[in-house]
Amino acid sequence: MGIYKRLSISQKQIVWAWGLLAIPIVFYVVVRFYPTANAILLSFQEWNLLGSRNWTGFDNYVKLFSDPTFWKVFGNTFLYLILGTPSSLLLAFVIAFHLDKLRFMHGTIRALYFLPFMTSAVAMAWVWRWFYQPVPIGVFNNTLATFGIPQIPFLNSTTFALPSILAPAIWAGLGFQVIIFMAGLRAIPQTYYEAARIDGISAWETLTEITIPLLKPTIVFLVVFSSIGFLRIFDQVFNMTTNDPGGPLNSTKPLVLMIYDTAFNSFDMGYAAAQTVVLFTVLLVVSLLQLRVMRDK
């Protein structure tokens, strides 16, 4: 107590601050990067959750990029993350512009496209693996089979399962992204659209030139946001297709339900390590490459 005492302001300050900070940084110490590095260590080991570690060295790694199915698994990750990404974006975008013009019940609406997102995923998932099941089941199939047009195999097809998957993860998404992109566009001055009127500029290019490159801060985190959720999409896959995790043919099986099957069911948790190493490089390379291409130059 008596050195602190003879501490000076500004150093009393810095032992408050580091005082202060210590408790993320324990807390990210070891509830973060000790995890991490642990499951790096995992990765070049074999175990099955009861022996001990056995040290394998590269085996996991040389076994998990000769695996066909590891291949198809990591295509369908990218193409949750190329289709569901760039789709959810541009959908909640054109939400967010018009409602933020909308003055009727704009509260109310504005809950109810947030609603989804504070909504169980498993809850979801069910409902919409409800909304697919065939005749006399399934409401879409029920509306087809009213206008006299084949059913479709939803979940049971390898061409239309991913897409079924992909759309109640977009849907669940939506209302954060909407409430994003309103909160970018009341940050924008209303003086650029006032000089915009003056100047007599169409809407198209108030847009294009004002609105858009206004955003690009908001665009920048949701495009990241929604790409590590994308390329992490767990509960729906999971949900939906519970009779087959995966399925049909591994057909929507995403990297993170196959790190979950290795680990929990085959007890190969070195490998699920390998798989968890993958993941984690895929998702920080990805970020980085937005990040940089997205920045302001």
Contents of the next structure:
Amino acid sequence: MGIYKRLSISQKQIVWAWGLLAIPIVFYVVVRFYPTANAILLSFQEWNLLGSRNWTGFDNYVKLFSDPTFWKVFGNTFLYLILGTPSSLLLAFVIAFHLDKLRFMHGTIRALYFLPFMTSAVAMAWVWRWFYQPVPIGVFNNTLATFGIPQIPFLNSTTFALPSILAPAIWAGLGFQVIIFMAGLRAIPQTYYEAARIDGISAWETLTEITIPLLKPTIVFLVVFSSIGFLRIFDQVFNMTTNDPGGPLNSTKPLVLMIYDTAFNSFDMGYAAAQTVVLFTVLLVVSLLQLRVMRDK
Amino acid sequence: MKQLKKWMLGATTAACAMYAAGSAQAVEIEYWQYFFEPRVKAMETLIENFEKANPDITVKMTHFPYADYRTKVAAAIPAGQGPDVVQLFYGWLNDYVNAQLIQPLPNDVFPPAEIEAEFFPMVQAMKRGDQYMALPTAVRSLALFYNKRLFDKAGIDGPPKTLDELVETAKKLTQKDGAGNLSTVGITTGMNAQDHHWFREVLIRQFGGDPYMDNYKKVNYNTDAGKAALKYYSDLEFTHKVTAAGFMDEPQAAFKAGRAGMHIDGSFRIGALNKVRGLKWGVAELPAAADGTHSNYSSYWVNGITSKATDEKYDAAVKFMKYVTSDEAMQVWLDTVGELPAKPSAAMTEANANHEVYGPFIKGLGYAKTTIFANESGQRQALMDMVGRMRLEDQSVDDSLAQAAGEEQKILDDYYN
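What I would like now is the form predicted together with the partner chain, since the data block earlier showed the form predicted on its own; can you produce it?
Entire complex below, previous chain first.
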């Protein structure tokens, strides 16, 4: 106590600042950094959760890169990203752009778009899973059958399954993206639009020359944010394919599901950790690349 | 003052002595299983009976949701914090034995010769060296569930007795709507459910094969018998068109909804089907091969003593193990959970063997085999993909079977080497 009393006011302020800052720092070190470091360590070991952890060097990585399933899953993960991010952003922008101009029932419509974002991903995945079922229980296929159109094997096909799973994931994230886009649109000063109108600029040029360039920070944020989301997709796939996890024939399996399967079905913790390290690296590289490409010059 | 001090010292010593005596008298052991209401209820009854007979022992039961159970047990036991007696799926035992987390059952209380004489033969998978590591209270087997209403409607008098009859019966039960889409399947299909067991241990054997060699370390079904079995199985869907994968999402859901004439499932399904109102169902033994060969698959949960139990706790755990593997405990388990007793002496009582629901399952136990899995979900996936490739990529029976055998062998090699 004596030492504290002898401190000057500014020194006391520093002590307090560090004291308070220490709480989140300790928290992060214990629940984030320590496990992360441990996972990286574990990726060079072999462990079934029960016995001792044995060093295996790069065996897990060698096994991973020579595993055809891994490359298939790696491809799927990027397919989720490449299909998901542009289509969800485009959709969200179109909706936000028009919703922004709408007065009639503006709040209600906005709420309707936001609702799926608040719904539990698990519940939604199961509802969509049932929508996609073949006759006699699936809504989509029952409708098709009523009109005499052949059924579409949504989840039972290597071609349709991935887009079918992606659709509810895009729909669920749409509300959030619409809200962010609208905030971005509102932040653009009206004076630019007024000036454009006085100069007689066309609507298309207004969009491409004013709106989109000024939305760039918003777009960068959403691209990074939704890319990470699609690269980490799990809930929808896991819940919509419980009968054949990541199937049929691994056509929908993302990296996170493979990690889960390796860790909690095969109990091959070292191998799962190696996959996690790869996912971590991919996320890091993709995020850094996007930030770099879209950075303001 | 001195007097008081002396008195206090005396009182403290007496209290300590009494406490020590008390703790020596009452041993508490901890028991873990996963949560499934009837199982928990049955265990409560068993614990109550056991504590009445052994007033110096108390048993504390803890249960977890099934989804977390395996991970929780695997995290707790190595940390020395878990149960003294634990319920494990038979397929997990290897890992626990290798990590020395399970203690062998003492030979004087559980003589191997006696176990082999008393229990159904598939329990021998629990033996390591000349000692048993764990024992089940109850076992499960497969049978053919059939929908009595659909049978009556199609004018079929009874469940099929042979594999050929099964195909004919399924054809009669199948219904299609105007567009040609299946509205009722003759029999459910799906390697993801119990069919992979039916294929492995039943169909392959019935077509004259032996699915594995070298104590389940070597895949042995890429043979003529395996091909015949896969052809029979896949013909149901692709040639006879009496079923479709993914129909009503899950095989058991289709049967529950009355949209499937027949369904192969385990005895653990009985409880769920009993709750379905308006469903009239029956059970029959799995159909025999043309030459009369029967086979079945049995799985079970075992109880074992963990390395945490020492001294008096170990003795108490042994006593508890002895009780939960007694005929009395098995009957309680059958009556409460509907799972079959692990000993013929308890299972084959007249009432049980002739029971219209339990009977066919109990008969199946007599000739059931238990697959020793290295990684059940991985090995199941190999068979799911086998049929998936035929459905989605038009792969031939021979190629698909060969590929599946290769994939499964790789899982086994990775595990055992």
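For clarity, every value in this text was computed on a predicted model and none was experimentally measured. We call the rigid core whatever largest set of C-alpha positions still superposes within 1.5 Å between the two forms. Positions refer to the first chain, counted from 1.
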query	finding
V285: Cα shift of 2 Å or greater between these two forms (core-aligned)	no
